[in-house]
Amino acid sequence: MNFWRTLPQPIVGLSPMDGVTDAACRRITARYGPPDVMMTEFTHVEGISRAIPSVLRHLEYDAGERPIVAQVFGSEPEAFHRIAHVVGALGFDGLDINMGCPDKNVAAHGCGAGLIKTPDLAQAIVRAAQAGARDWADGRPLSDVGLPEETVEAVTRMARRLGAADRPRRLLPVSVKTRLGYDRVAVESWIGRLLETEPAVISIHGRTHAQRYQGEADWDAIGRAAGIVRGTGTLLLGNGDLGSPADVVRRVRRYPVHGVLIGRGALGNPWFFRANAAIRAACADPTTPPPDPPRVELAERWRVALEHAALFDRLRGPIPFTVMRKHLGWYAKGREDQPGIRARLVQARELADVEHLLADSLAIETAACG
């Protein structure tokens, strides 16, 4: 079944951002939210191909994220007819394909937002995909794809600390994550060349590669995008510039998409996903008012961060855990409650340190409170 089709409409999940949607920041979100659906930080089919168990780690999750999507990237066709076999093997929900990321040293590589330039090798990568998980469906072996056999035997053990080995095998929906164009606008001729491919779902971030991250996420071009897919098997999802529940209800009241992704608007705030049922509520009736951001006590703030710490500190395996910061950053963001809490925070070396400045912070509230 494509567990797409079952979701609640609009849907609203945690959109996949490299370097942050790691398993520990998806665990969090989803004990707190908890979102729709969740992808994996982009990882690089060769890699996984490989084994290599720096990259194998970005496919790590936890039951209680399902819905769960793998997202991966890469520029050759073969590769995902095998990486489908992977994913089925793994467990995941569903498989999507990243061909939006701006990064140069990703696009430069044909991969990413690059494959936005070769539309014949996207539709290839597609259909190489959407392949490879018919084949896993089929009952295909994980051994008779090319993997070599030390790929096999960590897909192996992963699947079974992972409680997928028994897993029954389905097919897999084969989804897309895009921009509006390279260097300009083209979602007319770019949507439509996805759409030829029949994918499950295209998620697309309103700016194009040369935009980056930069200005206003362009919504009509999204609704343009949204128009071209309705009425086909295809689901859109919008994403951009959506750092509320009222900005989520009107893009989705003004344009015709099937839901959206949430990115920096969940950064350090799990908590966002609480609005999802009231934000359903108020897009069917266009007389209910949106809802107001989900109200979370300060105390509650900072022992959230120092869990997520802890979890990602548990998780974190050869990375540094200096790179939490930035989440600890995002939490106390905009907090003036106590001067100079965030310059703390964001200077944390181990999880001692965050133990510390979040205790004192903790113990202030509850004084407060009392």
Ligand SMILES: Cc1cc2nc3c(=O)[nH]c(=O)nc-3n(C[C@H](O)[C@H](O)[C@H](O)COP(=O)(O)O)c2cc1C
Second form
Amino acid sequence: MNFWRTLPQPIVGLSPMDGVTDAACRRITARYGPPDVMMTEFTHVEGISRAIPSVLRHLEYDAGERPIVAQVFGSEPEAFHRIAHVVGALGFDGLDINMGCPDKNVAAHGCGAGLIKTPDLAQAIVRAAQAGARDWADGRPLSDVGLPEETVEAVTRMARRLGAADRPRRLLPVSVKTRLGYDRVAVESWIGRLLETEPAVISIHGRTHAQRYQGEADWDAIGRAAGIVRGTGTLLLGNGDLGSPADVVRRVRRYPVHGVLIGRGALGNPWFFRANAAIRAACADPTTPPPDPPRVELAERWRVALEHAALFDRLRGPIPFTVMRKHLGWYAKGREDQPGIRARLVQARELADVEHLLADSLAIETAACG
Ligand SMILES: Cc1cc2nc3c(=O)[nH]c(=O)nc-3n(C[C@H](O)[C@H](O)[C@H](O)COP(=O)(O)O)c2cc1C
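Could I have the structure of this protein in the form predicted in complex with the named molecule, to go alongside the form predicted on its own above?
Up next: the whole complex, starting with the chain shown before.
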């Protein structure tokens, strides 16, 4: 069963963000959202093939994050065939191929958004991943796909730890996340080529590779992509600049997308997705007003920030605690009523610093209220 087809529409999912939507961030978002679907940070297929520990870490997840999709990138079709087996063995619900990353270390090597320039190769990659997903579902052993023995062992151990070893094999839906074009909007040709491979989903960020993150997401172009996809077996998710539930309602009412992905709008804001049911109600009935952003009291905000920091600390392995600072800054964003707290949080060196800062802030707030 393709899980994407079981999700309520419009689907409102968490967009993958490298260095941001790690296991701790996703677990917190699942607890206080949850989004309808989540993806891992993008993960290099070669790094997975070689079982590089820092790369495999990207594929750690918890059952509470389901449905959870592994997002991978690379440029060799063969590697995607192998990696579909790994992703299946680790118990993911889907496999997403990154064809949107504009970073020069990625795109200049023909991966990520670089694939928009080579649609034949992009198609070969999707088809190889789909063939790998089919072979996995048909019972092909992990040891039979050309992976090094150490990788088979590492993945088997990891699957046991994740509780995935005994899951029945299923056909993994293969999806693609991409942009509007390479150096110009080329929705008609590019989305047309992707559709020929019949992916389960195409998620499209409304900017070109050349734009990186500049300018505004072009929702008219996303709408044209959605028009091309309608009536095929593929779902289309629009993405870009959706900062509030009302933004989602406005776009979904206007453009025929099956759903959206929220990236920066969910930073320090796992509560965004609490509005999903109200978003769907407002999309189904144009007389229903769009929902307000979920209200979050300061104490709840700080409690979740601290819970996130503690979870990050527990799961971080060799990654320094300071990587958590940006999340703390996002939790504090917009709290002008708490002068100085943001500047201090983004200098936290360890979990104890966060505990002290937030406890002090709450004590001041309580004193001010009383
Ligand atoms: C810090 C950062 C990291 C990102 N990493 C990824 C990634 O690993 N995979 C991916 O498909 N997109 C990645 N993106 C793109 C986002 O998923 C999303 O497409 C983009 O931010 C536009 O959506 P937004 O306006 O809602 O943020 C990243 C974006 C940011 C800001």
